[in-house]
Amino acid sequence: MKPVLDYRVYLVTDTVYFNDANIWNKMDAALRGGVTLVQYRDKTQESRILYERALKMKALCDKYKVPMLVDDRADIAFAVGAAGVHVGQSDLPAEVARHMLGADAIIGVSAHNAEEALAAEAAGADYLGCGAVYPTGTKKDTSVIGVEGLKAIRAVTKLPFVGIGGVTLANYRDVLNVGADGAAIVSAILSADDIESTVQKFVQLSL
């Protein structure tokens, strides 16, 4: 049966962090502060050294009864069992990876504008991750749609969907107040001094 996701606070990981060694410790201090859903994403790996992170990431999720998505390889979402796969418009189709994974696969698209939503919506995407919301530095070739461009989103799709790009604590609410059903967000968490406490602001927040 397909997993019934809560997409408030959506965790992502990002290539630079998996330099620090305290990585591990900063993503058991997120889950234990609330994050509803963790995407695996690391895009310069090595498929090995991808497969062996991605099952780590696994067995922490399953810790805390977190479901982790894989972002773009349907690969190793479905060698280490993950709940699904996120892609981007330039990664494989979403009806590749759904026939890759399974009914039962959540399958995220990212989508920039309404005329994406809803080309991922007829593809049978599960959800949208939709932005760059506002300027980021994780994603550097990426445009900035504002909370409008979330606004055109939510007018043509029932989806849920995810703003994600630049979101904090201090504009997070403004996400959520234009029809996104959470956040996906790298470096407010994951950059924080006190992840365990920033991630219970999030959660806070989102009631």
The other form holds:
Number of protein chains: 2
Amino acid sequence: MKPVLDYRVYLVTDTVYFNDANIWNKMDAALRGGVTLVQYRDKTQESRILYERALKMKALCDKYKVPMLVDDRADIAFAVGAAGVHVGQSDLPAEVARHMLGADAIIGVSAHNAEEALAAEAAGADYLGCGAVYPTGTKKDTSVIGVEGLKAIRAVTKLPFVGIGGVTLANYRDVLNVGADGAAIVSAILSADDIESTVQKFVQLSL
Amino acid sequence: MKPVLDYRVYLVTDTVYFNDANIWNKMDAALRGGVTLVQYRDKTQESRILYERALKMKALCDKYKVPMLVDDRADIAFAVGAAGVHVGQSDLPAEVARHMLGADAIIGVSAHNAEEALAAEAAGADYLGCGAVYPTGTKKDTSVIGVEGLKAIRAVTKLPFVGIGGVTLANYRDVLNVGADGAAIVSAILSADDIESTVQKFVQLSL
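Please supply the corresponding structure for the form predicted together with another copy of the chain (the preceding block corresponds to the form predicted alone).
To see the whole picture, the full complex is given below, headed by that same chain.
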């Protein structure tokens, strides 16, 4: 059966954080703080390293009973038994990921506007990742759609969606207020001085 | 049912050749010349580009009824209906690729010595890619095992295997003479002035 995900505080990793040997303690702190969903995103490594890190990440998520998705790589998602995959516009088509992972897998799709949101819905996406909501240092090549962009997407689809890109404690409520089901967060969690309490604050704001 | 592959003249692509818009004509010439097997290897692109190129390559191979394997990426192999995947020591473990692609898929594994050959056999590999037999410009970080290295591998396994790395028309027979079932060839075919006749010469030498 397809799991029902809680998209409120959706932690996304990024390659740069894996240069820090402390990443696993940071992930543990984030999970302890209450992130509701994790995406393992790590773009630039050899497949064996991705597989080993994804396995380790999955074990950590399992410990906290938090579902994990994998960015881009349906093979890695399958290999570690992740709940599904998140595909961007330059990754495998959503239909292909669905065919590979099956009806019960969660397939998330990046959408930058209403047109891409509708196409993703037609392709069988379970949720959308929409942004960049705000300017972000993590993905420098992405255009900023603002909360107005999220509103336009909310107007055309009933699919769950999260805002992504530059979301912080200061603007998180604004993202929810335009109808997003949550936010995908990278730096505001993984670069925080106190990760656990930062996540707790996001969770508090989501209630 | 698992296909029986002909490993004699096994053409492997490499990322660098896709910078040349003429790659598709070159592949067509190689297939016309009689390559017996094709591996789509293309390491550095976004998944969508890999998928689109693999689809195109698969259609071309189908035209000549030549099986195609995909390097490293089991998801791309699955997505385009390739015969299987070739995994190196830094790619997904062979068992994981097998689990993903099923019993009828061809799983090839790179082996640099007898120990890795035996491990690959135990992991369920269908064939081995062994080398580098000779120095090669395509993979600069690989150590050279020579035909003596191939002999040592032949001595411990009955699995089909191909020599890879620096194989040319001048040394191809030496590779077969130590018991290899064929050779995986990159530059000696794709950089040839007359690709079709070069492949025909490899095929002649293999008889």
